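Presented below, as structure tokens, is a lone chain in the form predicted alone.
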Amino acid sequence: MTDSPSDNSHSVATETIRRSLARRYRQERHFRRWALSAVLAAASVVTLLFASIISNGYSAFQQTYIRLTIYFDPALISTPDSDPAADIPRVLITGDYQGLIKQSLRTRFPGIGKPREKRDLYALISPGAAYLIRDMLMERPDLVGSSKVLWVPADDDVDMLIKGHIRRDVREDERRLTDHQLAWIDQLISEGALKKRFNGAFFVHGDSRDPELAGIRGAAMGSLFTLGITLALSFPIGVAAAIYLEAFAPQNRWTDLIEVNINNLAAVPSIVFGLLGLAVFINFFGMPRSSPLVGGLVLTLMTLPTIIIASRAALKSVPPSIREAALAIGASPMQAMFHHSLPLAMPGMLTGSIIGMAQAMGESAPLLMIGMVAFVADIPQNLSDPSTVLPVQIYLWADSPERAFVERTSAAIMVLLGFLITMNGLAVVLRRRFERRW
């Protein structure tokens, strides 16, 4: 008995359609597999990434210090032409501080009588550390007279020789420390009197050419006046244009052409902005150089547009139904907005608020463009102070010829990093709290 050619044909059909399934699956598992490489390899990237900056960064967080006993000599601090009881702010300002600096070393290391010699044995102690000695001798003008043990920075050579960045097992001539500075460095760990402390001067200070004392407080207030500038004027700016767009502007071609720059703008280069910072508010209306206040500004420029959008999207995400309740009983168009639509479209415009004050952090190519690279060591105060954000203290560290600047640019960094962690992850708190599920 054989088949009929409607069995046969039934029979290729379903071979065919089991093959095409066959096949189908294959391509599937290959591409999940595609997918999960791209995967790992992005996260094995970024672990390098972060891997790479923790172990250069890591150590910045320590300092060596060595242990001196400064004898206050009134000789040394004192001027000739100036009267210790009527005038000692001015006479402990121009004090000799290297000198009493200097002349502890030669009372540690006594028998050094050639000038090689002494430059070498002044090198192991920061040159900042005599600014350190003058400021607590200014708090407290009772120690003229008096020795005091204390624990000044070490130079930043011998810093990157104790952290094992520089080789002892070398020729002289190819180390930045000579045999008789490793001689005295061996001397001052065996009697205890050189040691490794938590850095805090990193966290204290502001900018300096000597790493030893560079710390990021000046880039980190600078960094926080700025986006205080942003933050205060792009929610407010950007929810109001947010809601105008979406609930009160008529259809026309100038709310499109309005929609269409919006989003736009958004994808425009950062240091464009920068150049229009520089243009209209420092070159025309004459504002401050360098200061937070037109970097917050031209940051309020840059993060607008992704404000608008995301509070744009909350918005629409809000039921219509809400806002048509609240009209129907009798609540006009702004109440059923301020009322009703708002406060449930609030948490995705925190979201993206916070977002795009976290991308602001980030920049630093705007910021350029209005002088926030130079150099400034001091703290600023306020909004029109001098100042830099702490991506642009990154690149002026990493543009620094000392192998310590090496590891202050990675802590530096390892601080940005946190904070924009935590600001992302502050960002997915506020919307898995807050936002609601329709």
The other form holds:
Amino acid sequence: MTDSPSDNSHSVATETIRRSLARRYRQERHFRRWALSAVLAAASVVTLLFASIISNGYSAFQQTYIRLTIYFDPALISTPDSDPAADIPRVLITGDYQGLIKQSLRTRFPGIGKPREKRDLYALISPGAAYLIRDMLMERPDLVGSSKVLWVPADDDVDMLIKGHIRRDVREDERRLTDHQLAWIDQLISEGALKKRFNGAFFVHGDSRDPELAGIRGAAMGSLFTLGITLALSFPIGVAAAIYLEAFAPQNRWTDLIEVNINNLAAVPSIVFGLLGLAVFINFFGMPRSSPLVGGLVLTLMTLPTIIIASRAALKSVPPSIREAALAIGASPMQAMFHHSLPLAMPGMLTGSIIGMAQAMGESAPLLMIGMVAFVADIPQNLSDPSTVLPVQIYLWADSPERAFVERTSAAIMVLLGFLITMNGLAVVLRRRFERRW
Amino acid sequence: MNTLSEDLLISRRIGLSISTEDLDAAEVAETNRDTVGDYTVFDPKITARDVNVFYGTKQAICGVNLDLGNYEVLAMIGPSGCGKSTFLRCLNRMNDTIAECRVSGKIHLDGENIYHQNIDEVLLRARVGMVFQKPNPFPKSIFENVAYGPRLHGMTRDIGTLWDIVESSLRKAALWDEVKDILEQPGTSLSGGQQQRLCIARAISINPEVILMDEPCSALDPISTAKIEQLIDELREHYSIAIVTHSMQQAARVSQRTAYFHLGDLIEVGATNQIFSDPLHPLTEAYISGRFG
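Having seen the form predicted alone, the form predicted in complex with the partner chain:
The next block holds the full complex; its first chain is the one shown before.
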């Protein structure tokens, strides 16, 4: 420090700045710490979510099967021999396949006389097992009269016991399985005739009231069809609308009105679109109820504003100098758009569309209104077949009372998340490809 | 739509009333703003008569008459917001892309009114090329940048001919030696001066008759500027060139004729050495001597 007043004022100023610097750096450190903790909190919640879903749902990918030796008794199946005139599969449909399983179980556990005990015994096997045997026989009618060792799905209660969700140590009348049944199950386990195997049925079956038979295929196909329609309609229409509004539409009160409306539509609750679909597509145009066609149209309406807004923003972000350069060299406005502005805006448009599609994929409310909440056991084969979608299937299963549906709900959520991650991954790949072009 | 050059934006935002503070207000008001000097040339390529340009209700250009001769370089100078860029953009109808812009008057290219309804803008812009203030190469390869125009207009279907056009355009733009080995790299990876020469190569690739340059060197360093000025001098052999510039030295170096704009009026036009050595109009004299601008 010197006595010179100007030197003094300089050092005072420096000191002030130094003090404020410490404060500024402190604030910056605080901010960073907050930001980091926010990211960590978000990450841990996501981890928790995934952990809970996976720990609940992974067991659904396994299912308890029971090994039975089944004699395809011609007496219980009306064979071609007994009615040579009839069509073979038609005759086989009417066979008593439940009877075959019961016969096999009685042979397996001889000496059970009481009807009540018999009923308990039969209840070990899934009621759907009979249909599996029927399907097998219809494919190979020559098996009639022979014996075969088969793994048939166990009932969901047995499955839950094996997976540890039913406790053995409570009183018999508080348990879904009787002491007899427990004894039989233990006997089967000790003989190696009861095992958990990969649950392929979950991926190939449609919905069912029996959890052990219920599969995700129907909902997945429904989602696929619905989203296919949504993408095929909303992307081209949305991008075309954005291009028109951004580059060709005159700036007047009408286009202002349209713009306000688009922004408002983006904020309309999705169930309102469902009501619209019900009134217009189903009641007025008479399209089939519960179909992916109507679902896709409704989701298109819902997704369009998102895609239009994102596409317009992407087009706006393209420097106008590029467009001017193209016009100045003699490109028509449309050529300037399609050769230069559109390719540059494409990554942004794709991002917006993927966000819209992901939203549509997880949407259930509008689809409830158009009947896609119905119980549909068949796998939809085309766009007008009744079907449901993944989120609605999750809702339906979450609503079911059987314990085994709990894990299936989680498994369905995992399938839905898998779909979403695949879609987002695809979008990232597409975007990279478009970005690399220039 | 934000397609205005910065120049125009400034002029619209703050009105057309800047840059005259150093002059006495009375002096400016009393000054006769009729064009001084002969705006006609013996062998005109473009003739503009009584051109008025309006942005909405604001008049940016008032009754300008000006000719561009064959194989000459015409420089347009003047303070910011004087309308020189706007006038330039009238010559290839780039102003049409601005919604609220209105142009009246007659502009003839080889005796044909380019604002006649039968005139096709696309054809016009192919005949009257343009280079912008900020280098704006397409975000594509150097080759694609130059090949775009010829391909667009179907000038050749043969890839060999296309290569020839690209090479000769880049040679004319004095860029070939620097980029001949990196034609596949994006045009945006070049330096500012190279980018601007690439834009010039792109403009001449379709062999236009006139080239309009809107402050082509304002974003460049002195070395790049020197290269481009030399290039303009060479290009004069094949093209008629109108150039807007803020640099009076540049105007003096590259042009044969100079036009001085002030607040939307064409104040004075004449041979470049006469304008700079012996300006007739007091406003021109004030601008040249650096009293404002």
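All of these numbers come straight from a predicted model, not from anything done at the bench. For the two forms, the rigid core is made up of the largest set of C-alpha atoms that agree within 1.5 Å on superposition. Positions refer to the first chain, counted from 1.
Taking 2 Å as the criterion, Phe31 counts as shifted between the two forms: its C-alpha moves by at least this amount when the rigid core is aligned. Gln381 shows a C-alpha shift below 2 Å between the two forms [criterion: core-superposed Cα displacement of 2 Å]. Shown in the overlay between the two forms, fitted on the rigid core, is a CA shift at Ala427 of 2 Å or greater.
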